[in-house]
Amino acid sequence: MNLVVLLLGSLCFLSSQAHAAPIRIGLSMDTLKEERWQRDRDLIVAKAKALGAEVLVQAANGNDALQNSQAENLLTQGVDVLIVVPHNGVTAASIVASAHKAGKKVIAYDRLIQNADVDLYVSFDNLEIGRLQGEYIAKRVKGNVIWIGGAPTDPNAKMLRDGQMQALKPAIDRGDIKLVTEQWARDWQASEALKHTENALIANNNNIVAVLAPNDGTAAGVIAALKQQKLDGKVLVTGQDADLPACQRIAQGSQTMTIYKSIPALAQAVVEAAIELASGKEVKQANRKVPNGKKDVTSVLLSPTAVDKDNMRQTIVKDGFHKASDIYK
């Protein structure tokens, strides 16, 4: 009798130990070269740890083939769920196929994976981000505008453009705004934005009232080109991500606005969703469906905020995203 009790006790102990094993999350990142993505990684790792999970991180530095092989490696290491920030939203479909073959679910984080049976998309509302950028320009200036898009391989860049055009179309139709150039910035590179802005300034004899830059990295390239012509601070420049250098430029006057996206909220949402998926549960925060060419992907979309010098303290500083002493140094 005592032997039976001992055996049962041992089995219960082993079962509880197995059950207590932490959920392992694989995080496949496009790059860690930008401040924004370093912040995402750190917040995701910290949030997972707080919830009893662990995160294995790989970064591909913009290399599609490397990202695919890194994702395979994460699956081989036995992760329970995969979070992917795709460099290329099309080729990353192979990552989803590999994960599903291994019986694991995939979350597309911040950038949608196209033409794939991806299980969840967690991001900000990119159409709304584009609308906020377009509305900001349409309400404040009339004249020639340079349009620069993000990476043409990134579905987010195309959603941004859709939102921007929705907001700008009435002003364009009235003749208040004219898009004098429309160029995509390969891999969201600042150097691409600089080149496109330089060419547009030459072609239009510096007669430009605004540059619609898709994010803060490209805005830096735009401002470098404007500075060469002593136009920095005179031409409206948009952005996105609320990077510290961008916030400093807004305080100084060379960049006009950015889109603030609460990365802590996004990181919390994706970790909670990853744990729910790995546990076989439904994602509580799912609130939208976003088409990716293959299916309408269940999505968690958070709301962004337009920020300029007038509301910087009430948003970015108040939330602790950046310190006022760092922005206004």
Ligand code: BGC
Contents of the next structure:
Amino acid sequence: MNLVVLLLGSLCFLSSQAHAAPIRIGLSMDTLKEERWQRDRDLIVAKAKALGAEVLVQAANGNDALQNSQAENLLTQGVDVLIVVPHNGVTAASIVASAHKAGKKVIAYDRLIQNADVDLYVSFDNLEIGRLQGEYIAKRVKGNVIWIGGAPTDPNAKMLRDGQMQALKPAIDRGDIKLVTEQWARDWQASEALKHTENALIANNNNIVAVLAPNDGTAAGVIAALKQQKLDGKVLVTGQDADLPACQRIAQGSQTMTIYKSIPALAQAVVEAAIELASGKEVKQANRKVPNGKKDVTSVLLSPTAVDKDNMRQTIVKDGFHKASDIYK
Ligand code: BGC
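Rather than the form predicted alone that you just supplied, could I have the structure of the form predicted in complex with ligand BGC?
Entire complex below, previous chain first.
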């Protein structure tokens, strides 16, 4: 009898091992404000499902304390690994500490968490994005340029600036380009970019050849300010994200360029890496090390592409990122 019970017990144990519970991924997001973040969320959930994993999502509306408590909550719910898009690259370090206390690994997604023992960073090369934006301006115009930065709380904003300055420095040194205003846009808000552009236009009697806007959301604010002065389409405006309104503006001429980042590729990379980390495996796609003040973080960095009206069809449309019928209305 005892032997039968023992046998049955072992059989149950074996079968429970064979049907191990699916890996659960916690996704802690800063915001869903920009179009891209909704895409990131939807794709991460879908790709995880396709690989047999589950995703629990929380978004913090730009509130640091809320993001930290949401991440704690995900850990309490027993997720196997955390993917974090930090609102604040500095205060999010405590999320890493909590996760490690619970024995879980943390992936910083798109934005690197600073001064923390982050297990992996998955993003586009932000220095390269900055360089592409700076180069685009340096190659095409001479004169006064308005510089607008992203959120000062977002480490990407600083990486972008470093890349932009590398590309612009020779033209600035030659005197071909003058940065007449340098202002950061709190929380990447379009209204901040609008205000900074209005002020700079007034201060320079509208004598501006380009505005370096860090992303498409802020570019929308910049273009609204240019429009008030009938300067839209006459001043070069950069961007980033290839969101649909920006692609429409490029087609119609009020925005000059954007940076296309394939979110499907990024989401695929992060889900594969999350499953590898949760299963105690090496991350196959790791291709770089990026310093975060504490260590050189193992990273998967993808390459961005500069897009303007000349190559939109061969990039964004060809990849199916947006449909031509939606862009060229
Ligand atoms: C991202 C951009 C985004 C911005 C505002 C940055 O960290 O890299 O793609 O536009 O945040 O959300």
